[in-house]
Each structure stands twice: as C-alpha cells, then as structure tokens.
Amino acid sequence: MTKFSDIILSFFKGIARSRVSLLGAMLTTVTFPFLLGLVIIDSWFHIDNPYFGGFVYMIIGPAFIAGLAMVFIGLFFLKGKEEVRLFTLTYLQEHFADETRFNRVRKLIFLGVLLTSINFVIFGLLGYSGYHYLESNSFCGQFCHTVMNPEYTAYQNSPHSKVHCVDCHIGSGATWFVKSKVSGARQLAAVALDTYPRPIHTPVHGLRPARYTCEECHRPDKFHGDKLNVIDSYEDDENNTHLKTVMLMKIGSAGSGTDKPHGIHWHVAEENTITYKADPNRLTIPEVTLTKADGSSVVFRSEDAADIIEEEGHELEARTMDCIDCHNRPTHIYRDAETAVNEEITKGTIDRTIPYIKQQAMEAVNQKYSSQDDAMAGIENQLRNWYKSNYPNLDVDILDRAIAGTQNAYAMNVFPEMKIEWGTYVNHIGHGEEFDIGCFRCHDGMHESDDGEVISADCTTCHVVLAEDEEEPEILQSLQGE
C-alpha cells in the first residue's frame, strides 16, 4: 500500500537522482521569494526604475521559469523517472478506478493542484506586470541608455511627451505588438553586439500606418478655420533685439458634414486621395498621383526628380499620403541651433538683457565637441570669458543662468557620442534648408500633368504672413487690441 508520504518521499528521490531536477529545485527555491516580493512590489507601487524592471522580468522571472521545467524535465525524462514511477498515468487510473484506494491519491491530488494553482497565480502576476514592463516609457527610453537617450530626451521635450512611447509606435492589437517584440529582439542584439547604427535611423518604413495611431486622437475631419501662429527670433546684435513673425496658417479641414475639404489638410481628405512614389528615404519624389471622389485621377510627374531618382539607383517606393508625410517628427523633435538658442531666450532661462548673448550663444553651440560632457565645459569656458574680458562688470548670477540655458539648449538637441548634429534628422514641416525642403518635395512648381497643370509653389497656398521679422508688427498690436 503506498502512502502519502512514500509520494513525497519518491518525489523528492527523484530530484535528487537527477542533477537537471536538483539545479532547477535550487533555481526556483532561490528566485521565488524575490520574484513574488518583487512582482507584488511593482504591481503596488508602480516603480518606474528600468533597472528594476529589467532585473525582475529580464531576469529573476526567466530563471524562475527555468527552474520549474529542468525540474520537469529532470523528474520525467532523465534519471529521476525512476524514482516518480508512482506518478504514471498506470497508477493514478488504478486509484481512481477502486473507491478504497482513491482516498489515498487525495493528498497527491490536492498536492498538484495547489502547486499548481500558485503557479498560476505567479505566472499571471509576472506576465502581466512583466508586459506592463515591456510597454512602460521608461524601458522604451531608459533601458538601453546610449542609445535610446537622444530620441527619449527629444520625447521628453516635444508636445507628445504625455503620450506613452507604444500609443504610437505599436497601437492596440496583438499583431503589431508581436512585430514591435520581434523587431525590439533584433535591437537588443544589435546593442549586445555593438553594432547599432550612430545614428539611430527614422524608422520610415517601420510605423503603423497613421489611421492607426495618429487618427485615434486626431481626427482629421475636425480641423477647422485658420492658426495664427507667432514666432520670435532674436538678432545678434547688442541688445538681442527680438524680432517677431505673424503667420496665418491654413490649417483647414479633410471634410466634414459641415465643410469641405479646404486648407493644408485638404491632402488627408478622403475625397481627395494622394499617392506618391519616392526614394527610400521620401526626400525625393518624381511623381504624384491625385484620385478625385468622382474616380478620375490626375497624374503629376517631375522629370528633373525622375532624373535624380535613376542617377541615385533607387527603387520608387509607392505610398498613399497620410499624417506622417509632413508631421514626420511629431515627437522626437530635434531643433536647429538657431531654433533651440531663440526658444531659450523666449523661455527667460537665457537673460535677454546679456548684451550680444544671442551671438555668443549661437558661437558656443555651433562648435564641434567629443561629447556632452566636452560640450557642456566648452559652452561655459566660452562664455564665461568672453563675457570676463569684454564685460566684466556683468552680474555673475544673471551669467549662470544663460550659460545653463545655452547648455541646455544644445543637450536637448545635439549628441557627438551618437553622431547627432544639428540638423542630423530631417522634418517635413514646413520648408527649412537643405534636406529639410518638406512642403517642396512636391509644391515645387516642377511637378506638371499631361495637361499642363502644376503642383503649386505659391507659398498663400498654405499660409500668409502677415509680418516678418518686425520688431512690434502692427497686425500682432492690432489683434492684441493695443
């Protein structure tokens, strides 16, 4: 007759027959308490430490896995088989089918399913703070630190850093999160091995399609009517005189039951249906393709892009227009030096009062550095004597305060140990220099139908500006009410 105890008894017999059960035993005897204490800590208090989670669902929770199935494995498939005989299918159908002897299999019974249950309820636990983990901002941004710390620091400063990293990235549905799992397990590697790209490139090919993410926020359909949009700049001059821009910007609306297709977002209507075809890289674009709600369609074609495209060996990609072809960085916002200094001295962190500081500011950023840390010494050694040798009667707080901000400035924007510079990363919005031509990929007055008819470049298209670059422009003051 075989007893409760001889269960257990042959039980752990057969572990400790089989070296493969015993390391397992030790592994999971070891990492239990820790992963329970610290599952539960996490799903309490909600720490965000990247560290943390790494260690607990990267780690303790993978070994703790493990030991459960090299105990498995050892118990059943190598030596320890002989000693957990008494837990053959053979012998638990004998039990159950005599009534005398099934009172005896209760306590193996009750025995399972305990052990069982527990690790359940410790496998749901970690599964699911273990994918909370995984969608957190701070693994996304913080994990893989040289890396990820230029776009996390620009997240962090752009108008979507409220907006958790995978609402956009990944969305909602499991196929595009196994894609973005798949894809984070090649980047892993890639840091492991060193062989990560410096820079990190857009992923322009790699994003959900923007009726996925962007549209579940930003109905297109429900921009209405005209922004006027205000933009300082400050001269390099003495007194940093600040200078203003007034511009009325079209903003319009796709279509609506009230309105029309109108103004910049005319291009995501759905009566108005553009595709395109581009290089790689979406810089260049030889043809456009405008589909009306009647069916009919026009054809748009730049012979000198086509050109480009055939010396550069490209092949055309094929795109149906949405969001992300002008609003290409809608987060992950890399200022120009320029941009970046302006900001600084709009914000008051740079003192405005500082004679030529918007000169001297612009000088220090724009020189070439190792590192941020070579950077930021730079910028203050630059500073600081200048200013001693040409105003030394300058009050050393005010001083302070604008060479942190001037070294903010270029922290946020500018990363050597990465190879990001200014202007590193290319952003469609609006018509900048170089590669940033944005709006003129297409409005370049170069794209002609068959018929003669042209793309637009004329600048009202999309906006009016209203005054540039004026000191106190009339139309602000007269909107002001002043």
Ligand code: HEC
The other form holds:
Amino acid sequence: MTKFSDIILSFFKGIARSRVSLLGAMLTTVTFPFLLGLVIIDSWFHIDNPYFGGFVYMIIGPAFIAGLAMVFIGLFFLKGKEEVRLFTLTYLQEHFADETRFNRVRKLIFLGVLLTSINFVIFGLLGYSGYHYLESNSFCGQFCHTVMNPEYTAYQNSPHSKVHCVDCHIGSGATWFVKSKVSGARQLAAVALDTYPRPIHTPVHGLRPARYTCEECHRPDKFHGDKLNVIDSYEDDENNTHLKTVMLMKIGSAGSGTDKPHGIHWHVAEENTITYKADPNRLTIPEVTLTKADGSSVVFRSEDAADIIEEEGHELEARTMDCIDCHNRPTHIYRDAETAVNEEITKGTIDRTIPYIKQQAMEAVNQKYSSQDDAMAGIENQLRNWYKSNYPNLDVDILDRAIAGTQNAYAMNVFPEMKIEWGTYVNHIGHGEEFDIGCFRCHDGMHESDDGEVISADCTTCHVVLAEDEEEPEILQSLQGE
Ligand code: HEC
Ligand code: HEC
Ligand code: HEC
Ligand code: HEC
Ligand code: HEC
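Please show me the structure of the same protein in the form predicted together with this ligand, now that we have looked at it in the form predicted on its own.
In what comes next, the whole complex appears, and the chain from above leads the way.
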C-alpha cells in the first residue's frame, strides 16, 4: 500500500531528478505569489497603466506558464520519468492489473487532477484578464507611447473617444482576435527594433470590412433626410471677423424597408455594390464599377484610365466601397491648421476680442518645429513677443489663455516625432481646395461609362450651400426665427 505522502514524495523526487523540471519548478514558485497578487489587484482595481498590464500579462504570466510546462516536460518526457511514470502505457498496464499497485495510480491521478484544476483556475484568471488587457485602450493606445501618441490623441479629441480601439480595428470573433495578435506581435517587434514607419502608412490595407465594425453600432439604412451644417470660420483681419457657411448635407439613407436608398448614404445600400480600382494610396481612382440590384453593372472610367491600368495595373488595388472610403477619419481626425485654430476660437479658448489673434495664431502654428516641446515654446514666444510690441496693454490672462488654445490646436494635430505635419493624413469627407481628393476622386465629372453616363460633380448632388462665408447669413436668421 503506497501512502499519499509517498506519492507526493516521488513527485518531488521526479522533479528534482530532471534539471528541466527543477528549473521550471523554481520559475513557477517564484512567479506564483506575484502573479496571483497582481492579477487580483488588477481585477479588483482595474489598473489602467499600460506598463503594469504589460509586466503582468506579457512577462510574469508567460514565465509562470513556461515554468509549469517545463515541470511537466521534465516529469513525463525527460529524467523525471523514472520517478513518475504515470501515463506511460507499460506502467499503466502493470498497475491496473495489480490491486495494490492500482492504489498508487489512483492517488497519482488524484494529485494530477488536483494540480491541474488549480492550474486551470490560474490559467482562466490569467487568460481572462490578459485578454481584456490586450483589448484595452491603454494597451493599444499607450503601450508604444511615441508610436501611437498621434492616433491616441486625435481619438481622444473625437466623437468616438468612448469607443474601444478594438471595436473598429478588430470587431468580434476569434479569427480576427488571433489575426490582430499576430500582426500585433510583428508591430511590437518593429517598435523594439525601431523599424516602424514614420508616419504610419495609410490607408490601412488590412482593416476589417466596416460591416463587422462600424455597422455593429451604426445603421445608415435607418437614417433619412438631410442635415444642416453650420461651419464657423474667422478672417485674419483686426476683428477676426466671424463668418458662417451654412449647408444642407443630403445624407439620405441606405434604404430600409420603406425608404428607397438615396443621397450620400445611397452608396452603402444593400442593393448597390460599388467596387473600384485605385493606386495603393487610394487617391487616384481610374475605374469604378456599380453593380445594381438586378445584377446589371455600369463601369465608369476616368479619361486616362486605360493608360493607368496598362502602366500600373499590377499595383492597383481592387476594393469594395464601404464606410471608410468616405469616413476614413472617423476618430483619428487630424484637422488642418485653419480648422484647428477656428475651432479653438469657436470654443472660446482663443478669445476673439484679441486683435489679429486669428492671423497671429496661424502664423505661430505654421512654423516648422522639431518636436512638440519645441513647438509649445515657439508658439508662446511668438505670440508673447508680437503682442508685447504691438498691443502692450493687452490683458495678460486673456493672452495666456489664447497661447494655451493655440498650443492645443498644434498639439492635437501635429506630431513632429512621428513626422506628422499639417495635412499628412488626408480626410475623404468632402473635397480639398484643389478639388482632387475625397468625393472628387470619383465625383470629378470626368468618370464616364460607355453609354456616356457620368458620376455627378453637380454641386447640389451632395449638398445645398445656403450661405458661404457670410457674416450674418439671412438663411440662418430665418431658420432661427429672428
Ligand atoms: C471609430 C473607429 C475607430 C476607433 C475607435 C479607433 N480607430 Fe484607429 N483607425 C480607424 C480607421 C477607419 C482607420 C483607417 C484610416 C485609413 O485607412 O486611412 C484607422 C487607422 C489607425 C491607424 C493608422 C494610422 C492613422 O492615423 O490612420 C492607427 C495606428 C490606429 N488607427 C490606431 C488606433 C488606436 C490606438 C485606437 C484606440 C486608442 C484606435 N485606432 C481607435 C478607426 C478607428
Ligand atoms: C461601439 C460603437 C461604435 C462603433 C464601432 C463605431 N461608432 Fe461611430 N459613433 C458611435 C457613437 C456612440 C457616436 C456618437 C458620438 C457623439 O455624438 O458624441 C458615433 C458617431 C459617429 C459619426 C458622427 C460624428 C460626428 O461628427 O457627429 C460618424 C460619422 C461615425 N460615428 C462613423 C463611424 C464609422 C465610419 C465607424 C467604423 C470605422 C464607426 N463610426 C464605428 C459609436 C460607434
Ligand atoms: C459616399 C461617402 C459615404 C459613405 C460610403 C458613408 N458615409 Fe456616412 N456620411 C457621409 C457624409 C458626407 C456625411 C455628412 C457629414 C457631415 O455632417 O458633414 C455622413 C454622415 C454620417 C453620420 C452622421 C449622421 C448624422 O446625422 O450626423 C454617420 C453616423 C455616418 N455617416 C455613418 C456611416 C456608416 C456607418 C457608413 C457605412 C455603413 C457610412 N456612413 C458610409 C458620407 C458617407
Ligand atoms: C469610389 C467612387 C466614389 C466615391 C469616392 C464617392 N462616390 Fe458618390 N457615387 C459614386 C457612384 C458610382 C455614384 C452613382 C453615379 C451617380 O449617381 O452619379 C455615386 C452617387 C452619389 C450620389 C447620388 C446618389 C443618388 O441618390 O442616386 C451622391 C449624393 C453621392 N454619390 C455623394 C458622395 C459623397 C458626398 C462622397 C464623398 C464623401 C462620394 N459620393 C464619394 C461613386 C463614388
Ligand atoms: C460628391 C459630393 C459633393 C459634390 C459634388 C460637391 N461637394 Fe462640396 N462638400 C461635400 C462634402 C461631403 C463636404 C464636407 C462637409 C463637411 O465638412 O462635413 C463639402 C463641403 C463643401 C464646402 C464647405 C467647405 C468648408 O469646410 O468650408 C463648400 C463651400 C462646398 N463643399 C462647395 C462645393 C461646390 C461649389 C461644389 C460644386 C463645384 C461642390 N461643393 C460639390 C460634397 C460634395
């Protein structure tokens, strides 16, 4: 009859015999109390520090698991086998046949099950918290601080600042979780080796189709009607004259049961499929194909499409249009300098009563700086000096606030460390001054089908401009009942 203590003894002897097991046991013993303590602290207090999580789930956790694995490898495959021969076929055959020996097997199995259950609990806890950590905004946005700082900053300054990074970048389901971790491991290596691109290239080619991300929250088929946009801007004169542009955006609908698809969201209606060919930056689109509900299709080509397709055919990307072909910056919204400064004035951080403040703020943010710190100092100097010589009686508090506002306009949008300047990342909602980006990649009036159908460039297809850069737009007064 073997006693339970004998079993445990032979288990430990087995561990001692194999160096691999011994090393593993040491690793497990040392890491165990830390791991348990830290995981409990994390689950209890939800520590939001990316390095705390990194330490627990990327160093201590794996070390503990590696230790356990080593113990078992040593015990069952290497030297330790001589003491603990459980699970080898001959051993089992011998012991099951003989009643006294059978007892030993039972106890060994009991011990095995006990240890495995404890490990399962720890693995479960580790897996659960580790999964949440790897999906957290603090891991995605802050772990590689310099690299992700621009995206994280822009994100926090956007309507999606409460949406988790993973809701747009990964979505639900195990396949995409694993995919993202594989590509994440590559990215960590790039950060460690300092080989990552600055700025990070866009468009992001591996982004999950919007159906599984954006459309988990938004349903353009349920939208209908138009939306009034009022855009505030300020001139660079002494009074920083306040101008307003008023436009009615024909957002329309992707069409629910009762509403036919129309307007801007017509593109994403179930019954339409729009595919296009584009250069890798998705800025030049020589060919667009619209497939309708009845299966018929129309191909629109730009004038130079034949040449582009012949010359760069192999480099062109074929893509099905979805939300991010227009909303490519739903959360990493980098404003241009003009918009950023205008927004600070609208918010009131930059006081509009300061003479020439629009002009001077623009002057300050448009200088070239080598880092954000350099920029903060430069902007402050520039504004202080200019107002000291031109308006020495200006209230100091108001100027201080305006300086902070101007610094903010810069800090939210320009990141010299990642080579992100004003306008590095284009936004496809709208059209640039040269009318060559955004909607106008297709809607330039030059994309024509064989039948002479043209993708419309008519200004009223997308919006009605009710007032453009006016001081007191009459339409706004009527709408507001004044
Ligand atoms: C509302 C959805 C959404 C959320 C939330 C979101 N992203 Fe993005 N992100 C996008 C889209 C869409 C792009 C693709 C832009 C493109 O292809 O031009 C993108 C692009 C990026 C890029 C590539 C560089 C760039 O600026 O375009 C990085 C890096 C990035 N996201 C990181 C993050 C991090 C970190 C978080 C969380 C702090 C986050 N994202 C949250 C939608 C989102
Ligand atoms: C987890 C849910 C969620 C996901 C995923 C999500 N959004 Fe949103 N989105 C929201 C919420 C909530 C708001 C409203 C925020 C507000 O009004 O402050 C919003 C607002 C918007 C707006 C209006 C912004 C504005 O200026 O008023 C747009 C456009 C938008 N989302 C597009 C997208 C796109 C494109 C994606 C996919 C890349 C996406 N969203 C993914 C929840 C989500
Ligand atoms: C053809 C370009 C285009 C596509 C494709 C597109 N949108 Fe939009 N969307 C727009 C424009 C333009 C606006 C109006 C923006 C504004 O207010 O100036 C808008 C507005 C919105 C708004 C804000 C609506 C409101 O009432 O404020 C949301 C949310 C939105 N889109 C979500 C989506 C989602 C989700 C998809 C994909 C299923 C999508 N959009 C596809 C161009 C597009
Ligand atoms: C990849 C090419 C492509 C891009 C980019 C694109 N469109 Fe379109 N759009 C089309 C095609 C094709 C049609 C159908 C032909 C037509 O009606 O002119 C269309 C039609 C429209 C229509 C008419 C829909 C209806 O009611 O029949 C509107 C409105 C529109 N687009 C707005 C926009 C806006 C706003 C943007 C930018 C935010 C945009 N589109 C970007 C390809 C594109
Ligand atoms: C294919 C759709 C489309 C067409 C065609 C179009 N626009 Fe636009 N336009 C937009 C969108 C989208 C915006 C962005 C609205 C926003 O800022 O949210 C915009 C913005 C504007 C703005 C405001 C810019 C600002 O930020 O102050 C003006 C002005 C304007 N468009 C004028 C025109 C004129 C003039 C034409 C005709 C030559 C035209 N648009 C044709 C889609 C279109």
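Positions refer to the first chain, counted from 1. Here the structure is a predicted model, which means the values were calculated and not measured. Think of the rigid core as the biggest set of C-alphas that the two forms share within 1.5 Å after superposition.
Undergrad: With the core lined up, does the C-alpha of Met446 move 2 Å or more between the two forms?
TA: Where the cores coincide, Met446 shows only a C-alpha shift between the two forms that is less than 2 Å.
Undergrad: Tell me whether Leu466 is among the residues that move between the two forms (Cα shift of 2 angstroms or more, core superposed).
TA: Leu466: C-alpha displaced by less than 2 Å between the two forms.
Undergrad: Relative to the superposed rigid core, does the CA atom of Met26 travel 2 Å or more between the two forms?
TA: Comparing the forms between the two forms, which are aligned on their rigid core, Met26 does shift its C-alpha by 2 Å or more.
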